[in-house]
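To begin, one chain is listed below as structure tokens, in the form predicted on its own.
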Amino acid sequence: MTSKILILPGDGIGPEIVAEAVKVLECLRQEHGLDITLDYGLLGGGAVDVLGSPYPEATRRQAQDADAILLGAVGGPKWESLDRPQRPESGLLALRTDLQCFANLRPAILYPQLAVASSLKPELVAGLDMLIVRELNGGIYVGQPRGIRTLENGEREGFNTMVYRESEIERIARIAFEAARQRQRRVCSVDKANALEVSELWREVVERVAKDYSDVALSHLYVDNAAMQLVRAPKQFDVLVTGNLFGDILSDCAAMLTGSIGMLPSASMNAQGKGLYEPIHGSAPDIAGKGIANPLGTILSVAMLLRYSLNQPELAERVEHAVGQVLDQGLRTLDITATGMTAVGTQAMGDAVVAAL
């Protein structure tokens, strides 16, 4: 059966890196029998410019009809002065919520060829292979009430609400435990239960879910300690599960362990297996249009799309192996280059991966 993939290039470097990922999809279609159709849509700042909304109704219909979605990045200084509902990031949040993509899977895998590019000593990160499972539909980013108000004395006050229901905690915990069963059978839950009631409930529910997974070891860390441990001894982690805010911060920290934030893919999944796939970096407007952005995180997001939404694990492994081959050849974009390596641009890196495929 033909699978429908919606392509959302987005803003900044998004169109550049997505173009290279589409080359990979086209290669798989033409050379390896992948049965797909590609549709293109608008999301983020570009959608505001053309259609007046960061998440237009036309894009919503396309997203609902697709089997999987590949996204570049959204946002940039051009749209920062807009009211919050009109900003590009609001479009991305609306898309995730609309599709009920509650589970964000962010692998942090260090390719051995990039050990010297990590911010940490090679011996601390060599062999790193961890998965951060971030709850994506709840927490302080979407909790109500929120806003900025003026107090009686004339001073302004900003406020946000961190809230999690038991059902939201339970379903993300089960995702983490199921993932751990396919890995090293260890889950570390990250919270701030010593200061936040919402984290008290989080820990209680995670421990209750753990009783259904006696074959998986569960541990807990406060988020501040977890951040320290990520840079002290990152290889201690297998699967790390946490809420929306903490997961956002910790996964970006983990990205630098792998050499560059440009290397890391992500998947945002709903209960039916439909996923939104994107590199975890932003739109990088400072380098947009220069042809130097690293497309490997987006290409590896294609591998996740193949594995999780299209049930094509062999093709996913082909893509991952091709990326490894290119790194073995010494090809590097500027963010991961080192002495003795060959610095290439965005298109050349994409072409090299396609050639390896």
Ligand code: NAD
The other form holds:
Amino acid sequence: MTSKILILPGDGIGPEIVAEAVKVLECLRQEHGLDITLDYGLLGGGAVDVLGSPYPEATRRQAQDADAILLGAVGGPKWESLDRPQRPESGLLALRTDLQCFANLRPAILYPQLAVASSLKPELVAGLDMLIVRELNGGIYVGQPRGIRTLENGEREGFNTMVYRESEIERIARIAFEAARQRQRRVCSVDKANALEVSELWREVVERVAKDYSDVALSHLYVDNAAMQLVRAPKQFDVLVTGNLFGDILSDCAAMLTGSIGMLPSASMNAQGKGLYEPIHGSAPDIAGKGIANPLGTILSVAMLLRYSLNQPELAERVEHAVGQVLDQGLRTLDITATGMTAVGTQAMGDAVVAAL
Ligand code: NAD
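Now show me the form predicted together with the ligand; what you just gave was the form predicted on its own.
Everything in the complex follows now, all chains and molecules, and the chain you saw is the first one.
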């Protein structure tokens, strides 16, 4: 069946990097039998300029209709002074909410060729390939009651509620186990079960779900230990699954282990397997239009799209392998270049990946 992919280039470097990712999709379509159609839409500042809204109704309909969405990035100084609902970033939030994306998948991959870019010693991170699965819709960021109240003695206290239902834990755990089946079949669940009842339930439900995945090994870590292990020996992890708050912190920490913001992809998935795929970086207005942005994070987002929404793990691996090959050839965009190397531009990098494919 033909899969419909919606392309949302966005603002700043978005259109430049997405154009290279589209070259990769076109190559897979023409030469590797990938059955897809591509549709284009407006999101963010460009959508404000043309249609008066950062998330226009036309884009909403296109997104509902698509099997997967590939996004560049949105935002920029031109739209910063607009009222909050009119800002590009509000459009992206509305899209994520609309699609009910509850699972955020953030790989931290460090190609061995780039190990010098990390803040950790190269031998600790070279070849790092882990996936953080973060629950995105629940937990303490949305739990009720919340607020700031004044006590009888006049002192104020702030409070939030960390709450997870069994069904919410179960569905994110299933995403993690399914993802592990396409990787090294190991899941580490991160919680704070020694201090929080919500984590006790989390652990119980994850263990129950694990019974359906006897081919995947499950382990547990308390979040404080997980943070320590991430910087001590990050290569021990395959898939790490956790709640909204812990995942927010751990995924940024893991991303920084790789040291190169232009290289990292991400996915936000809903219950139907529809996903929004995007690099983790923003629209980089400081380098927009110069043709020097790194398109590899977006190209690796295509690999995630193939793996998780289109169920094409072999093609996903092909794309990842092609990226490894161009790095082996010594090609580097400015952000990942090292002393003695000549940087190539966005288009040359995209062309090299297509040639490697
Ligand atoms: P940014 O990620 O856009 O840029 C941070 C730094 O990294 C910049 O120096 C930039 O040049 C560099 N960089 C980022 N991506 C790169 C790439 N592919 N290749 C080479 N260098 C790259 O973050 P920022 O400067 O804080 O934000 C700029 C705009 O992007 C803001 O309007 C912000 O709101 C928006 N933003 C959007 C998203 C998104 O669309 N998902 C995410 C973050 C920020």
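Positions refer to the first chain, counted from 1. Think of the rigid core as the biggest set of C-alphas that the two forms share within 1.5 Å after superposition. It should be emphasised that the depicted structure is a prediction, and the values quoted were computed from it without experimental measurement.
After superposition on the rigid core, displacement of the C-alpha of residue 108 between the two forms stays below 2 Å. A displacement of 2 angstroms or greater separates the C-alpha positions of residue 226 between the two forms, with the rigid core held in common.
A movement of the C-alpha atom of residue 348 falling short of 2 angstroms is seen between the two forms when the two forms are aligned on their rigid core. At residue 138, the distance the Cα travels between the two forms is 4.7 Å after the core is superposed. Core-aligned Cα shift between the two forms at residue 120: this is 2.9 Å.
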